[in-house]
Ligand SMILES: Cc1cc2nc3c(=O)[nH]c(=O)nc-3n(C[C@H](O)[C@H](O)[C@H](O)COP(=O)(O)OP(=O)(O)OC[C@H]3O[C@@H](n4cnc5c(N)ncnc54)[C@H](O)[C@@H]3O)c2cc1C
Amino acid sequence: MFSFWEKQSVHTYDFAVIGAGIMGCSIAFELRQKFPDAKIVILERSLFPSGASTKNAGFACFGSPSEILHDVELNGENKTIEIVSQRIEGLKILQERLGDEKMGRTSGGGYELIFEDINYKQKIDRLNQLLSPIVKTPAFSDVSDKIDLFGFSGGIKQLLSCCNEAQIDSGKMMMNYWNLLRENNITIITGANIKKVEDDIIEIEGSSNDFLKAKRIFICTNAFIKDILPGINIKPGRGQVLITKPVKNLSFSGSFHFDKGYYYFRNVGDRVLFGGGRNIDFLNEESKELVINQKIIDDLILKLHTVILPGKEFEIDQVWQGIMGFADNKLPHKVNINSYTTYAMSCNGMGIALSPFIARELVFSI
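Taking the sequence provided, give its structure as one chain in the form predicted alone.
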């Protein structure tokens, strides 16, 4: 139960944001820009964001060629290019807001590995044409001459370059984002597991007497939304990630994707970080439990041996999971639940890129 003093200072807000990941932080920051005198709080149930914001692979990307082509099949050219342009704009907003140093951003370049006997030239030319108003240089190009240079296996048919991709330090970025919010007089409360949101009341798990009030509430819990609003049709998508110990004479650097973005790897210094594989066990990876899926980890290790680090010795140092949220159409969700509450989810595996843009668009419309 709140004391008299607590009620004076922590009980009532103009805006409450539930979830302190990249989306929640972006919405809170945009609210501060539009409402400089508002009382704003972010409520996070864990010590760190529980989903994927600090548990991802550390990519600053807008989509690999095969992933974008897959999205074209799902949503058509116009909608797909619109979303890709929003990802690019979101990355620009984030970079301008935090700066390269506070994001741990390095421009190592991005690539996609192609294993099929398909000539991608015509498809890549079409994507470059569609993206030319947004990306002034060709977004994608063939750099297959680098396959041997990078030390990959002979099973790769093509290697495509993805312009403007970068790597980030996800933990450093989010901690600096939290610092930025505090500097802008935004309160962050951790350990606040939300039980229920009804009108302007936010009930806190663990006590029937503890609740907060806010004139406007934004729920940014991504795949965990059903814990608060069971009717929202967003599925969790768990991502398995591993990192090796330092690899002697590692021959590549940069960010890499293959198989429609389901697999992704990068160097972290002379280590290899490798994640993905949901597509070989979709059903079990529709989970919010942060546990190892050994089938997928075994698959990642096999691909390290046969594709990424053939002939090299390596040891796995650490394995972890992040929980993403997915809509059936892979499009962002902005749902006004009622006059008090809005749910925002832009991830579908692209939260780092999309969230800053979606947050700005959402707050602008208030």
Given for the second form:
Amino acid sequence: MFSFWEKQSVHTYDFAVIGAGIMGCSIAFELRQKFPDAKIVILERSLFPSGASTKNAGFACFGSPSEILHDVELNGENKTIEIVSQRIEGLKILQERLGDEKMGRTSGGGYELIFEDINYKQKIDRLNQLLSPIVKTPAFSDVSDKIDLFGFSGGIKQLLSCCNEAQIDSGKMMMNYWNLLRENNITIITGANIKKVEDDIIEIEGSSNDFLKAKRIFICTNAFIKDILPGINIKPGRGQVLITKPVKNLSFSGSFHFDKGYYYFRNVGDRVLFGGGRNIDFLNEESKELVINQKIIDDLILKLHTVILPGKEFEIDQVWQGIMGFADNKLPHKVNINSYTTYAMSCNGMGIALSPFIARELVFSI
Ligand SMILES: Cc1cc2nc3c(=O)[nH]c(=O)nc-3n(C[C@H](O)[C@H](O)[C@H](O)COP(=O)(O)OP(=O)(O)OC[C@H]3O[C@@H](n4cnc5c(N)ncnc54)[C@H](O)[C@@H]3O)c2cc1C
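Please give the corresponding structure for the form predicted together with this ligand, as opposed to the form predicted alone shown earlier.
What follows is the whole complex; the chain from before opens it.
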């Protein structure tokens, strides 16, 4: 039972945000800009943000050419370019909000490796044309002369450069985001595993005072949304990531993608971080379990030997997983369940770029 004091100060809020990943943080920040005096709380089940936002590969990117072209096949040119523009805008918002230092942001450039015998010239010309109102320099260009310079091998036919791509330190960025929210008088409560939301009531697992109240609730639990709203059609998609120990004479820096964005690697100082490969085992990777998929890790290690670090000695230092949320149409979701509850998910492995934009749009509309 709540005490008189608790009822006054901790029991009831104007806004409650569930999930303190980048989407939850971005919504809370936008709410504070719009409602300077509102009582805002974020409820996070872990001790620190521990969803995809701190387990990703640390890419600040808006999509590689083959990934965007794949999305065009799924959703058409107009919708795809709209989403890409939102990612670009989202990255700008994030950079302005936190600054490079607090994001651990470095501008190492971004590239896509093309293995097929298809000439991408016409395709990237078309994408550049479509993106020209948003990106002033051509978004993509052919830099195949760098393939040897970077020391890659394994039958790469073309190397495309993706403009303005940067690398971030996801852990540093999220902890600084939390600090920024606290400076803006937003309460963050950790260890609050939310079981159920009904109208203005938020039920918390295992709490002696087992519910809180809020006039408006935003659910931002990404791949875990079904734990609270079972009817929502979002599927989990696990991403396997590894990082090597420092590699002697590493000959590249920046971030790299291939195979429609399913594989991605970058340098972290003189280490190589490499992730992806979901596409070789979709069925088993539709999972919320943080466990190794050995088939995928073996594939990543093989590609390190044959494509990324041919002839170089390396050791794997660490392997981890992050869980993304995917919608069938690969589009972001922001849905008002009723007058109390909204859920928001940038989804599809692009939430670092998209969340700040989606959050701004969502809060603007309330
Ligand atoms: C390997 C990998 C690579 C990626 N690469 C990129 C990329 O290149 N570019 C890009 O833009 N994005 C990328 N992403 C995607 C991006 O990281 C996510 O889209 C984004 O972080 C999602 O943010 P979120 O806040 O919606 O969810 P999350 O970060 O997953 O946060 C959800 C939070 O909700 C909490 N939570 C869950 N259930 C409950 C509950 N019942 N009660 C309370 N709290 C709860 C979790 O603990 C978590 O902290 C990648 C992701 C992964 C895993």
